[in-house]
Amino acid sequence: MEQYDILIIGGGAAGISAAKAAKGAQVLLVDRKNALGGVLLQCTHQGFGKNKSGIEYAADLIKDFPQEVSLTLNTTVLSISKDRTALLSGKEFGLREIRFSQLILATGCREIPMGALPIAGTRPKGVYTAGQMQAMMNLHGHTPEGPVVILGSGDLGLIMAKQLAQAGLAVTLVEKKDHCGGMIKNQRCLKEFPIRLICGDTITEVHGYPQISGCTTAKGITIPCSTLLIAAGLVPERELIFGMEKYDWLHICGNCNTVHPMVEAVINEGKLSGVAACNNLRGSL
């Protein structure tokens, strides 16, 4: 079975990070995508660094990315095991077992679904998390139909909205609290472009099928759409070590530890698990 000093699950800017600080240990770094670079690559708009897109900030990210980690990508971990040893499948390999003496868990977060949220009606063609239409609009160059309601005017719904009403879309957002979400610069969309912003309400049930045609509020509001977004949130995603202890060969860092709003917080997150567990492996020798 191979040996590896630091396993990284997970290649985002959190992962690349702390495989950059891992200096001297045996690295493998596994991702389920094929490039590094995580939620980064599909985030054209600016904001990143010093006003870069999320793109061109993975970019610098990896430039000087060490030859010396092994990288294996289109890969998921399937489970992680209490006597240290990681269960991989591949489309190259099929499985491999490995074994490892300190785990960085990267693995971001997840987005809550419709599925999860108490919305009656029909599951009808046209509901999507919003950042799963970031990917199909920046990543394969689909954009869908108007009208569009999005529920949530945090960061992601706004940048959203913003890049859906540029595409010449009616765009209509929905927050449950009494005020926009996220940060003052995503929410001078809604004073550039002509985004119907209702708060103080939340959508209860979608209309139509096969394909969405509208949906209704909880305060009675019916809007038309041909598609929804859901942007009502994160979760961090640390399925693979439910249930274990708080072993000191495990360290948690980036959007799997908590949500954060800017991606210097996540590297740096980064950056101290990858010294951390580098310490670790030399008191152990």
The other form holds:
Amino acid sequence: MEQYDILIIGGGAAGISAAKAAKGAQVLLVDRKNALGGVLLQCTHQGFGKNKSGIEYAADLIKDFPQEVSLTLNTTVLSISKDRTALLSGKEFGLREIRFSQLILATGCREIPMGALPIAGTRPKGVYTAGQMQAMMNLHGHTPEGPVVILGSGDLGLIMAKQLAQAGLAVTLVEKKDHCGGMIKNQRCLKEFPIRLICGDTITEVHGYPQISGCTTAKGITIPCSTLLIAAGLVPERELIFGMEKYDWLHICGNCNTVHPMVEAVINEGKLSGVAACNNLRGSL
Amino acid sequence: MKRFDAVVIGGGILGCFVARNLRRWNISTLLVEKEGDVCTGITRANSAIVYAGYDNKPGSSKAEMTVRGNANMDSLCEELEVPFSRCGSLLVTYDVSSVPKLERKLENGRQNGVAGMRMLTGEEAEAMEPMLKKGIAAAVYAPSTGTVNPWQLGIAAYENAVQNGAQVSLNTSVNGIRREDSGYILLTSGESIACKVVINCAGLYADQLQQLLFPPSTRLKLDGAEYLVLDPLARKPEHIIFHQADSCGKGITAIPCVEGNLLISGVRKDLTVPFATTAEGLEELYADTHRLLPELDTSMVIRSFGAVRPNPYRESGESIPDFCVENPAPGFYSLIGIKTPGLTCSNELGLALGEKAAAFLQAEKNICFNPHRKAIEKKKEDPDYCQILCQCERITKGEIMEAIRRGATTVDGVKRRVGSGMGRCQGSRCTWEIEKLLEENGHGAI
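Got the form predicted alone; could you also share the form predicted together with its partner chain?
Whole complex next, starting from this chain.
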């Protein structure tokens, strides 16, 4: 069985910076996509580092990616065992079991889908998560049909509101809290574009079948729409290590540790995990 | 005009099993379905329970068929390579005054021949299912109750019917039926079809379908219920839990499904929009769930949906408790209002209809009939079977391609065949790629 000092799962900002920090160790980095960069690759908007887009920021990160790190793309980690083996599945290598000393989990987060929310009604087409739509638009050139309703005015909700308004679509944001949820810089789009913001309310029902035709809020406002985006929050993606959280060979960093609004914090955590994994390796020698 | 010995109208699980069992005989068979795929109606939103058979009145055909369908489920699922879990069930009550109701069920079960049932004390039930709210008055344990995925079973029957020579006409609705000396002419949205036997399995529309030619003596009233689906990682009961309506709640059901998800079914109520949930219904379901299973982590709910059930009643308004097959004219059979335990009895009903049609047509046994159907494989040496497209449910490109080869034309069709998009992200990460694969294989744009 192949043996690595450190297995890094996830090649986004956290995984890349962990790989850079793990100097001198034998490292394998696995990512399910065909390129390094993670969610940054679907972010065309400015706001990373010194006003770069996510794509540009990822390109900078990857520039000095260490040659000595083994990289396996298009590969999913199916399972992690307590005996420190991992089962990998990918189209190039097929099923592959490897052994590791240290594990760095940098799997990022996923979005809360509509199904998880107490939203009544039919289950029509035209409902997406905000990040799903971001990928459809920015990676695949898709444009949704307007008008669009976005549930949640956090950063992702605002970023999508801006992009859709820029594309000329009518956008309504619905926010459960009594004020807009995102960072100030992301709230600017509310002044620049005719985006409707409804605060202190939430979507309780969707209408239409097979295509969505509108949604109704808790306060009884019905908003016609052809597309509904759910931007109701992000959940750290940690199911792979379910029940193994206590092991000292496991290092969790980036958005799978806790969801960070800024990429710098993700990079910092990745670095710390890389260093911690190396220190553990030295300690065990 | 195409001619068949028998035409089955409606490709739900029932129609699929009728078609399968017609092919046990030398009966040329056509399955007609108005949608572009099978198992898209009642079958896709169902409690997934294989009942033991203690709910039904002794002597009724439901009682007899349920016990038989339950007993035969292992071999049926082996033949069709569909996962089946005989997890057993507990019917619990928190009110001493409801205990006689439980005793009657136990007695029903005894008379119906349900094996292994027994009455448990509250303590015994609580020890068996520690997640249940304490204070159980009594419980009926039925070890033979089980669960199977309804659309997987239906699609397996469909594939087996086709593999045995049944023909299929999808996207075809029946708009009129004419009676002729030689049998029936079906006027459809496509070509007209001539046949000697018509088997009406039109589910929610079965009464309307019969109305095209004969006034049905059975009518349908639809009701609905809300359901919750939990992440497989959520801690859950091991048995199916039926809660007898009492002071602790209106009586929900919790089903640990074969896929590992817990499914929670709410109480039936009048229907507003078919397959839609209502805000009040969901709120009630969450509340009832918290009451019955206080430790259940409902933050791990990944989906809610609405189901529809067709309830048969007579013109007089009286509801019909048993299965009934209407036979208004020779060669015309209508399955109107086949509800719970329809899933349990689907193959049994199919067998019964196959025999009726064979007797009518004086058909011989089909000696080539092969009851075995192969499931879509999970792992292969093929690199496509190592490329994971659905990250949550670990579904590979190879499986998805095979689902498309077997007739899936939509993302939902793929989902029903291999389970992609059923997981905790609810398809938000794989839908695009699956749509692309469907497009590449000639199945429409988004």
